[in-house]
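There is one chain below, alone, in structure tokens, taken in the form predicted on its own.
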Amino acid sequence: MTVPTKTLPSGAELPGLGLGTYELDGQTADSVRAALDAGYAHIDTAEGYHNEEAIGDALAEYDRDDVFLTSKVLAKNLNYESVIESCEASLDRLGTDYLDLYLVHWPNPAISLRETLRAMAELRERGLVRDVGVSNFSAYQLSCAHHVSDVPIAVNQIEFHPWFQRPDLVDYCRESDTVIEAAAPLARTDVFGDEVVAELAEKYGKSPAQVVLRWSVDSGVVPLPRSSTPDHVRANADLDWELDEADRRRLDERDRDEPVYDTPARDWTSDVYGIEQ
């Protein structure tokens, strides 16, 4: 697997492909083992995924320093003390004494972003996290985060795939040296039904997932595909091939501005947010 890495503010190298672990349920540990055995060096989780313990069990079988590990703090836990407590609890469940990257999972307009990022700075100062970032932030929110944070915002993890390319947000991330990670890089498999994706898969003798992931990497984005099937986990790492420039452009032209999860309305009372009146 040959994909470019991204250098973060700490000097750490972020592997250009990671394993997403959202809703893997009982297959989490098997997927993590399959990924690490296939050459992945980047695992992405979150306290809201409720699988950190299973990931920790799998990671215990490998050299921790060979794995780039990310977790995220829930939107309901973004006040200063809760950020610290959430991180410490994630570390305990994961069986490690540091995270390579810690993200704000979702913005929470009911809690001061300055307070949240002050806690992130404290975690970095204590060596519990090496880099900090955000997830699902708009360009407006990310700009504010850069302005008020005492530490560099290394990453914005966003929904990004051929049907939802978000050019204005992507441009701002690049202008501000913020690495873009793609959550749901396969549109939760919806994009497999795209006629151009299917045509290119046949042309190159690759799976639709491999075509979309190769395009993501070529777009300068770090995709985080997930799968509960070890064979698919391994296949998703087979990116040692090239898309023709004309074919990349064809995928660039598939944008529909159509998200699968990052829609404007939110259920603020859900477990992810927990914002009561």
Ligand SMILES: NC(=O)c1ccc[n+]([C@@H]2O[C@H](COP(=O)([O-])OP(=O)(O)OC[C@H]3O[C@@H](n4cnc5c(N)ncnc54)[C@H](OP(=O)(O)O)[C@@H]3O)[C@@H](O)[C@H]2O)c1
Contents of the next structure:
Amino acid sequence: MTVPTKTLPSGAELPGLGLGTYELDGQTADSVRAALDAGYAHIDTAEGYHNEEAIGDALAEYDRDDVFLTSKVLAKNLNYESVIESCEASLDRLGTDYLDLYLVHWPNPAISLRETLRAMAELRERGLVRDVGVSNFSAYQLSCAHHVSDVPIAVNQIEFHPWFQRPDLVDYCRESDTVIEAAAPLARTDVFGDEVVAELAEKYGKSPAQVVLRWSVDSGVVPLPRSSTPDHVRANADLDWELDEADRRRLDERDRDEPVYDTPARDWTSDVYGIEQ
Ligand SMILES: NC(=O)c1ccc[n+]([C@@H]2O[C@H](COP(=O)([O-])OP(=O)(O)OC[C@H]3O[C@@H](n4cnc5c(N)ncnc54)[C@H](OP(=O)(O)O)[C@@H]3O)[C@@H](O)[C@H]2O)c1
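I would like to compare: after the form predicted on its own, may I see the structure of the form predicted together with the ligand?
Full complex below, order starting with the chain above.
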């Protein structure tokens, strides 16, 4: 795997490809094992994925320091005490005493961002997390986070794939030295139906997933593909080949501003936000 790492504010190196674990359910531990055996060194989870215990079981078989581990705090738990409690509970379930990266899973307009980031700074101070960041933040929200935070905002994990390239948000992340992680980098398989993706897969003798992931890495983001199929997990890390510049630009032109999950509508009463009237 030839995927460059990104240096975070703590000085840690973020591996340039990670395993996504959303909705892996009963396959979670096996996918994590398949990934770590295939050379991945980066696992992405969240308290909202309800799989941290299974990930902890798998991680117990490996050297913790060889794995970059990310978790996220739910938007409904963003007040000061809840952030601390959520992090401690995630550590407990994962069977570890630190997270490499801890993210605010979604912005929550009903809770003070300043208060949330004070708690994140406290977690970093106590050594429970090495770097902190956010997820699903717009440029406006990220700019506010940078403004009020005592701790550097290392990462914004956002939906990013050929059909949802978000140039303004990407530009702002770059200007503000915020590393971009690509959630749903395969658009949950939707982009496999793109005619240019299919044509390039044929041309290079690669799968559509490999074409999209190679393009993500070349675009300077850190993709987090999820797979419950060990063969797919392994194939997704086989990125030791090059996409021509002209072909990369053809994929740049496939943007449709079309999300698979980050749609404007929100269910404020859901388990993510838990906001009652
Ligand atoms: N921060 C957030 O709010 C947020 C939101 C969404 C996602 N994420 C993160 O990003 C990760 C990835 O996003 P996602 O899980 O939504 O979707 P995704 O990675 O874009 O797509 C997953 C789908 O792709 C299929 N797939 C993977 N590799 C394949 C291959 N080589 N060939 C054929 N099919 C393949 C998987 O099926 P198989 O299982 O059959 O391989 C699965 O159906 C998540 O797991 C999570 O860690 C974060």
